Amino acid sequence: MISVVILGAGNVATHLFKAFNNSNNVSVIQWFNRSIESINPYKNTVDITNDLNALKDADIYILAVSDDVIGSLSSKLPFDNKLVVHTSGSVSVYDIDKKHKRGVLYPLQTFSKTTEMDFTNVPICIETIDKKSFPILKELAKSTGGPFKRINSDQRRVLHLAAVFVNNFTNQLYRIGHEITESEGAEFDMLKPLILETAKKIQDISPYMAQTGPAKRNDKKTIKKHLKDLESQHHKDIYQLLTNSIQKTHGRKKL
């Protein structure tokens, strides 16, 4: 049984503490929170604290927590010689105060603690500086019943930025695709088949070969309508901008 404290209350904590509770060889026995009101509702399923003088002994210390002060929260832990690993994307591993075995684990997965999510459909991407670490961190990610695979700090870095790419500012895109079907009193919902679908062509074929629409096929007519129609500047630039990139992508001239 692999003991684990989850430091952090936000929505990758949240979760992460879900999936270890159902696991059958992991504990969370300690859940540390600077503001205790957060991780109140939890007081009767695991131990809970704001003072890390009271964290208890663990194989495992969890840093879920925001970026910017995962060395800070590190170098304030009251031991040394422990594993502790963050939960982010672009963070260095070398971040976390070097008193402690440093790793990472980070699931690339976007969350949102309203939200349940399967921990199976969950890669979870590992990282130790010391080899020993591994075996047992590799032991955690697998209790989360879904993928996972070592890699290195440089791989992480892409694959966090990649990430922005195709979720962070896809999800704006929808954002924006909400606002124009409102001006105009259409349905959103209509187009949720399509964002599916969308999602689901890349599973089999590239983004490449999937793309469609009238910049791929140089469309100037339609493109300029669409220019015209579009009321905000804001979109207007944002529709040109992803215009232009998808027409050098595939070979077309821009307007």
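One more: the block was the form predicted alone; return the form predicted in complex with another copy of the chain.
There are no partners or other molecules in what follows, just the one chain.
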């Protein structure tokens, strides 16, 4: 049984708490947050605290807090030589105070507190500085039931960066789809099945193979018509740049 203390009570901390709480191999023995109110609802399920000096002895301490406080919070922990991990995609493992055994448990998903999360769909990326800490972190990751992968810092860095493209930027393209359709009183809802199908398609074939459309076909007439139809210069710029990008990928044009 792995004993865990979770620090932080945001999106990630809350989902991790639930996932570990459902596992037979992990016991969350304490939950810390600087403001106790947000974890108060859990006080009958787990020991809660807002006092760092009251932290219990555990196998692993998980800092699921904002990126820029990981370093300072780790320094304030009133013990040393214990395994302390953060959950960030972009923060260096060396940001954790070196008095600890240091590691990362990065769940590669988009969490929000209000949406349920099935952890079989959450790949967990793990990283430790010392080899000895690896097996227990691996056990912890496995306990969520999802896929997990040992990665190094460079790989975590690029995964996080790629996640910005496939999550934040993709979502912004959905937003532009919303703007364009509503401008003519068409319904964004009509695009939802296509959006889902586009994401499903690349579960089995590469994005390279999945590409279709006027940019890939180099259908100049349609491209020109689309650029003319777009009312906002901003939408035109994105259309042009991503069309160029597709043509670069598919050998239509050198940028």
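C-alpha atoms forming the largest set that superposes within 1.5 Å between two forms make up the rigid core. Numbering follows the first chain given and starts at 1. Please read all numbers here as calculations on a predicted model, not as lab measurements.
Asker: So that I can tell if Ile36 moves, could you say whether its C-alpha shifts by at least 2 Å between these two forms after the core superposition?
Answerer: After core superposition, the displacement of the Ile36 C-alpha between these two forms stays below 2 Å, so no.
Asker: Comparing between these two forms on the rigid core: C-alpha of Ser112 shifted by 2 Å or more?
Answerer: Shift of 2 Å or more: no.
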